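This document opens with one chain alone, in structure tokens, the form predicted alone.
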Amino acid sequence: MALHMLLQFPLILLAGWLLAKGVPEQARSMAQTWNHAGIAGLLVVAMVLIFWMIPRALDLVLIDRTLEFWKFLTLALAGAALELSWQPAGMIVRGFFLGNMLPMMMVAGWLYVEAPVRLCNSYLSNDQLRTGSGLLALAIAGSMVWLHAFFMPSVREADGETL
């Protein structure tokens, strides 16, 4: 479970957000017609990862083919969804994205912490603990670079971005 959700599931999100580098000017021209200020994007994004972090969803994954396909494929999707609608949607709209999504994944590690029971039928308690722990690390680290980022102007204004 730790290695599915801590693991497999950023890499293919990074697949995702570097094929999407790939993408002609054109095409992410046609994409901001719907993408106004990276929102519709980053919503995506968002119920992406929303629904991946439901322990039935992990469950039905492990012995669903077709399922499996539909995650790497959403997650792939969600991956150049982020890269597409990360630099339009400026500090206000990442911060709001950033500001859901980071307690998001408090909320889902302690969860799978603090639980009495597994939620996870095909894990074992111990790698569900393992899953809750990274959860709950990588939702600080994440809050703690973006903290940073925002409250460093030098940061900011060597990207040549202004509040």
The other form holds:
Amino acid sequence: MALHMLLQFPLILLAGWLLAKGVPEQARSMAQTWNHAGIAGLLVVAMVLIFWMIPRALDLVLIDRTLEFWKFLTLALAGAALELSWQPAGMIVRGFFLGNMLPMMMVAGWLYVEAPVRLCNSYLSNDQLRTGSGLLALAIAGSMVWLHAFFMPSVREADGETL
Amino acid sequence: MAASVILLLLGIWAVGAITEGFKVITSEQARRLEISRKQPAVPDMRLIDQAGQMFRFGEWVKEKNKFLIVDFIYTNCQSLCRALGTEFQQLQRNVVERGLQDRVQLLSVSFDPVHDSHAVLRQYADRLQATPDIWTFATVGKASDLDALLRTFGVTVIPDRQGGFQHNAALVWVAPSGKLVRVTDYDASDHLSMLDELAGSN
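Which structure goes with the form predicted in complex with its partner chain, now that we have seen the form predicted alone?
All chains and molecules follow, beginning with the one already shown.
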């Protein structure tokens, strides 16, 4: 479970991100016409991540081949959408995105750690505990990186960002 | 803007689908909802009881013509199955107190047929002071039937890497017609009122 959520998921996202790096400039600007300020793209990322944090989705994907296909497709798509939307999104859109996603990850992690029962029938309870702790750690680390980037203008300038 | 709205609707639809219309977030809740909605029939496979008798599950339920309460266990279990065993002991007592022997049957099915032979099951039944007329212990006759049985009842069993298993524990209520009708927690407080309901509908 921990490997599934905390290793495989990020790797598929990364694959999508790297694929999107290869998108030519022309197609990129075409994408911007429907992806104003990266809002639509980040919405895709948010919804895909929400979906794959639902315990039933994690359980069902182990026995349902169709869902597994969708897992790879949607996570790769989310990775690509993140790459295509992060630069166009300003500080406000990014803040809104992270301000929703990071607390949600913390809640999901806390739920996995604190639940008195197993939330996934196909995973052992100590695996659930590991996954929950991992999600919490990831969310806290993400928040710190984000706060650091927000309050350290030097980092912002280095990124070439504008508000 | 339009793209965002369409994407949002798609996302809501997907989350709604995986949660059965925002009703469940775990597959355990989903299996309970599905059983109470679809009411699947008991699979008609061969089981062996603690006396070593073979019987066909589906036929057996219809012959008994009783309400059947089923749980899934393995005799080496140190945790959940003990709680299930205690709950069944109480149910057995309540069945006798209410004079429901002819209307309610308890069945504990072992999902560890390799270890739990009928002799092992008989010892286990004796330890729990099970009355054979009320409380039957059984396991599958053929190990290859186990998957289908567990699937119908929505039970997932995974080895815990310490020689045991982790499994979802619940009580499944089977109507005399052989249909699964309800799933309740092993520590639910409404079992007695359900028995009273049965007693009252005489």
